[in-house]
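Single chain ahead, written as structure tokens, the form predicted alone.
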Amino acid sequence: MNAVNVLVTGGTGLVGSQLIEALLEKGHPPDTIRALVRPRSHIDFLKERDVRLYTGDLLDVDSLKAATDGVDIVYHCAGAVDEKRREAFWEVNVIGTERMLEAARWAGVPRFVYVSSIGVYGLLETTPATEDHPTRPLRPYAVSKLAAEQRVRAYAQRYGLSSVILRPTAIVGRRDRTITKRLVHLVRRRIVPMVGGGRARVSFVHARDVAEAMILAGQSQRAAGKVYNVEGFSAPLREVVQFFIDEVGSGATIIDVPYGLAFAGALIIDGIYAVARRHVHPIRARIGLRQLTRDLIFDTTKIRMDLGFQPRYGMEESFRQAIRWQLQHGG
């Protein structure tokens, strides 16, 4: 790998940390890797790898300009994923991305790689879904990611900033503090309800495979201006939950719940939430129910053909790594 200067935002997070590891393993000199970190971030992992640390914030343009000066590729992984305040998604994922784009434009960065989400598609009309599938995001997080994508495209059109957008499926692996944590907590219950028999297939990808896709997107001229789905593997939801039960050793029992009963329960939950909040709330429970009973799988022909991307990690290795890390860190 040529020793180009790269900036990784979200370097202490799941994807950013795995990207830095992947770059180092490919022979990228540590002093050419910059990591944008917040003042209160835990940076021991990065210090041990001797990468260059830039303290800043996505909303602080001056700190972003300092970090991007002289950079060849920006890998923008940072973002708000699991926030209680809906406004935080917009502030970090949209405004923060726009300011990161402005800093990259100011610095004349040749390539900007943005990590979005398959959440921008919403409920799938056809599967496996290609990159041309309509985008109808359902949740605040996904709405913010689609809006950020629009900013990335706008900077490419207005200023010629060469960019690539990646849409990974659910990301797991070591240092996953979201999806794996939720599933571990779920299977620690004595009974795990499953709607529709858990037949719907769901898609995941190992963070290291996402990192590999990012590196390919950063290097390839063919990728400029394109959007790519990034999927590693898919499995029926029941199979996923049973794997977690076995690995965690919880002994939980999966029980089938009729869809009609589950819908009634979701309706009640949404109604209670709307009354409690005193305004009309997005139908979270009903949306979640519909997502759990529909296939969520994606076509990756485009990234395989254009970039030669091949995922290395299957279900067992991906989940086993994620579960072991979670259990070791108080999960």
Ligand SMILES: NC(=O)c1ccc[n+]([C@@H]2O[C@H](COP(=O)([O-])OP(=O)(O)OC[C@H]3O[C@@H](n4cnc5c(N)ncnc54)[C@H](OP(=O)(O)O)[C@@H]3O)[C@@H](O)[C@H]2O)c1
Given for the second form:
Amino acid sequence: MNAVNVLVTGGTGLVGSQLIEALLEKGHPPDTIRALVRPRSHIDFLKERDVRLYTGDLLDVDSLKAATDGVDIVYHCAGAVDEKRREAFWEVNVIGTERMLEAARWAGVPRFVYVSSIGVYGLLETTPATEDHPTRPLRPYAVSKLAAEQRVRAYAQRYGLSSVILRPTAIVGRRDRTITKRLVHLVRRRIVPMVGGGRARVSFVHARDVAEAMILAGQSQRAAGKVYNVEGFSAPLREVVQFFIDEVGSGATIIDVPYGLAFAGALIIDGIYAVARRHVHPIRARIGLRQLTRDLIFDTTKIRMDLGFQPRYGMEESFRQAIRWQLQHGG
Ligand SMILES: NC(=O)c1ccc[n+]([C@@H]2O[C@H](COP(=O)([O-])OP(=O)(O)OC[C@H]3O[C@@H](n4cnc5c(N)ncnc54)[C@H](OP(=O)(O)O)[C@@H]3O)[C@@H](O)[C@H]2O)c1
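Which structure goes with the form predicted in complex with this ligand, now that we have seen the form predicted alone?
Everything in the complex follows now, all chains and molecules, and the chain you saw is the first one.
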């Protein structure tokens, strides 16, 4: 790899940290890798790797300009993924991305790689879903990711900022503080209810495979202006949960809940929210139920054909690494 200067945002997180590891392994000198960190970020991982740290925040455009000046590729991985405060999704993912784009435009950065999410599709009408599937995001997080994609496209159209949008499925790996943590907590219950026999397929991708996709997207001329799904593997939900039960050693039992019963429960939950007229209500339970009982899988022909992307990590290795890290770090 040529010694281009890159800026990685979210370098302390799951994707950004694995991207930095991948760049270093491919021979990128540490002093060509910049990481945007916040004053209170846990930076031990980055310090050990000797990359250049730029203190700032996605909401502080001056700090972003300082970090972006002289950079060839921005890998924008920072984001609000698991927030209690729903406004944070808009602030960090939309406004923060816009400020990052502004800094990249100001610095004349030749390539901007944005990590979006398959959440932008919402309920899938056809599977495996291609990048042309309609986008009807269901949750505030996914709404913010789609709005951020629109900002990325606007900067490309208005200012010629060459960008690539990646839409990974659920990401797992070392330093995953979201999905693996939730699944580990789920299987620590004595009983895990499963609707529809757990036959619906769900898809995941190892963070290192996302990192490889980002590197390919950063280098390829063909990728400019494109959107790509990034999926590593898929499996029936029951198989995923059973794998976690076995690996965690929790001995939980999966209990099948008939769809009709689950639907009645969802109806009651939706009814309570409708009566309470809560200003902020969660995703409608019936939609959540439909999501759990339908395949959530994605077509990756485009990224394979255009960029030669080939995921390396299957289910067992991906989950095993993620679970071990989780258990070692108090999960
Ligand atoms: N995890 C998934 O399953 C998944 C799936 C699809 C797409 N994605 C997308 O992939 C990207 C990376 O996700 P991840 O799982 O790696 O997230 P993560 O582990 O939660 O890391 C988030 C990163 O963003 C940084 N960050 C948050 N707010 C910031 C701000 N205001 N200014 C600067 N940095 C900020 C965090 O820094 P601190 O260390 O300072 O907190 C951290 O480095 C996100 O854009 C996410 O939407 C994730």
